[in-house]
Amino acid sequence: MTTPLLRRDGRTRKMLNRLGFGSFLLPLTLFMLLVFCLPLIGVIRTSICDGDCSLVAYSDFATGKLFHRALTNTLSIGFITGLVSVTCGYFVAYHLSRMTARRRRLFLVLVMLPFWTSILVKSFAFTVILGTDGIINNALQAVTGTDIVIPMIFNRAGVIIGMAHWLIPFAVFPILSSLLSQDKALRDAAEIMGARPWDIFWKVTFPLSLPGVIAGGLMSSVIGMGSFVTPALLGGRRDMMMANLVDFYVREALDWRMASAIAVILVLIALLILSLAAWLRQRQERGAVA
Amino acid sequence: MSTNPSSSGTPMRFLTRNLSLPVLVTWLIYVFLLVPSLVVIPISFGTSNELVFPPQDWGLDLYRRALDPAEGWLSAAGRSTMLGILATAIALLMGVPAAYGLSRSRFPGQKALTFMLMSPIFAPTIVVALALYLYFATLGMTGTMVALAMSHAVVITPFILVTTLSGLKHLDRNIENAAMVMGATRLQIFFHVVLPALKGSVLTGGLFAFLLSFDEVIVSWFIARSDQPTLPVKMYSSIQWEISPVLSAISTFLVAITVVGSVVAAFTSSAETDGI
């Protein structure tokens, strides 16, 4: 038995080996490639070159009414709701960070059980309860015993109601982890400083827990951004959102390329979004190591 | 000395006097939240074709209705669980071994493609919805099963990553070293010490994964026919054009699924939340 061979067993093995991970990786990995990669460049493909190539799709974003309109609507739409969704959230996640891990399980599940149910069922839901003939309507009326009537729904309300009841559980998530990392002792510190529990919680909690505000501002206004059903089912025809003028661009319009531009266009915003999300945890980071 | 009762007293005072408020918002918040997967619950047990709240009636009209062949939503359901099953399959078949093969090599652009395998939990359904869309029409498959569970595939896979990824972390990667010192191979090592250790993340993973196949509308809604909808593309086009009380039943259907569904995931999370 010579070293050399030995040597080049032990290599053959390790070469071996790394065969054995990349066999692991290889299926899934090709399978995104083609299925996945391959139809996003399709979309960029399309959104310039449909028969001929140029940039006309993207111009008449530039310059179209229509456009503008739905830029602007899934711009203050995903802000709003984003805003809407973390106060909501940091409630019940406020809530649920000062429990006991036992109790903490058994509540979960009131913010679980909405974040899986069927988003068709909430519209529809929505509808039953906001409508013209809606539960909270007739309710008012027979209360107040006037023919009043709100309109909650088929309109920008509806379309925020619908949207943050979806988002909220996007929400409370990272503030949750956020507020459930924070040292207890710290607060003591401030109580045994004399510092009343509503300081405490302006100086001392709050500020700790704002990465987790910050990422969950950030992601349930992207999903937001990005939202369809809910726009479409609760939403009314000025509220048309990014996602909605590709489905008409495909399906009524015809016009492929339009609907690709308008979705790379979507998939940029989400882009500058999540890497703004990046960039400020990142500093956050080395704020904590300096 | 009397410093600490009262100490303690009056924190407990400003608690009371101050927290009340936000107590009772979260409440709200609470009420809010469940109260759109609740209230389809009694409406389903209405008779009157009109929705009613609460209904004037009770019985099983609607339930019948929902299971009248003719209404077609028996078909949909069954065909959004077939293909629930079929993606889920694809996706546990590639998903698995790809989290695996992460989490246990080092390898130059490892990062990129972990980015790349999870990026479907990015990008925004719609632009998904639209490129396997086009990318199905080119290859003149729209319509199939197969383009359906290929699509449902491309979505829930990055969700089994997450799952088993997080199960692999809690594995003792002592017995890989063990089963590799005995001469164990790599297959063998993933077959016989890890996909076995694995089983409880695996099988939430894959019910999770399965639960969002069944519920998916967007990429379905571009890419099934639409005289074969699956169940929720049915209801999407149902609440758009006519707002039938059948929905009621349906719903209520979905929402037990949810529930047994949201109670797995609290319990199954809550080991992670915890641990922070």
Given for the second form:
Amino acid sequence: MTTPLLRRDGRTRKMLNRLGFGSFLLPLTLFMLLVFCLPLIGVIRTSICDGDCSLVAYSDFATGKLFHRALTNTLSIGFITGLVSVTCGYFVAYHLSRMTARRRRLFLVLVMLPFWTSILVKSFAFTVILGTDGIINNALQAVTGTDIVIPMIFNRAGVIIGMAHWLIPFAVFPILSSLLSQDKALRDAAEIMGARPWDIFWKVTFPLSLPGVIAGGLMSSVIGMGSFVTPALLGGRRDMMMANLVDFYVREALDWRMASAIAVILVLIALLILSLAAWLRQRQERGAVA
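For comparison with the form predicted in complex with its partner chain, would you give the structure of this protein in the form predicted alone?
A single chain, with no partners or molecules, comes next.
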């Protein structure tokens, strides 16, 4: 017979294990507390108490047109970049899933190459490729024999191209994991029943890969919303994002309270999106079980 004390002790142990304490995740949990949670608390404190304590930075953010434009740019660029990354990443992941394990390892190295190059170097490289006198426009002029110039830099298109190139690997790996975990017998059964390849993909393969698609899209969008270097180098004045505002208020305006408030709001938006996605995932799983 178990006593209430033992039952309470068992619940506490389960809660600690769920949080990462009392397991192999303890070092990682402590590391995240030290390098993420504690500095974030300091940023929240600076956004409220920088000399005197007030919420003036948050009220300015709520009423300022510049902040509204930056917030709209951040959400729209993040969403579009996530969509482009998932779309391009799905083709790559689908092709990799049809390879043998040996060939797949080789091509995965090529997929990871963007991680081995600085985002600053890649953004400068895109100025050479996408510029008005860049490789693409020079090639188009040579082919057409005209002075055609397609503006692909210092605008929204340049930002999305540069960020998607950086974020596609973040979409490839979750989608590839979902595709590799699928049972090949399901596609074989659909083929035996007379389904065409296109129907097999849309009714079997794609629905089963949706968890990877959602995970890759969320990861790409959230990381894209916090991007700073690519919008600064490839975007125009109308493409300023919230991370660029943080840089402006830290380096030029020297307003640490406003910069901290913008950073806190950006973190809250990311947490809200991730929490909403987790809630929808749990609701979908409960509906599937029911």
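All values derive from a computational prediction rather than experimental measurement. Residue numbers count along the first chain shown, from 1. Superpose the two forms; the largest set of C-alphas matching within 1.5 Å is the rigid core.
Relative to the superposed rigid core, the position of the CA of Val267 differs between these two forms by less than 2 Å.
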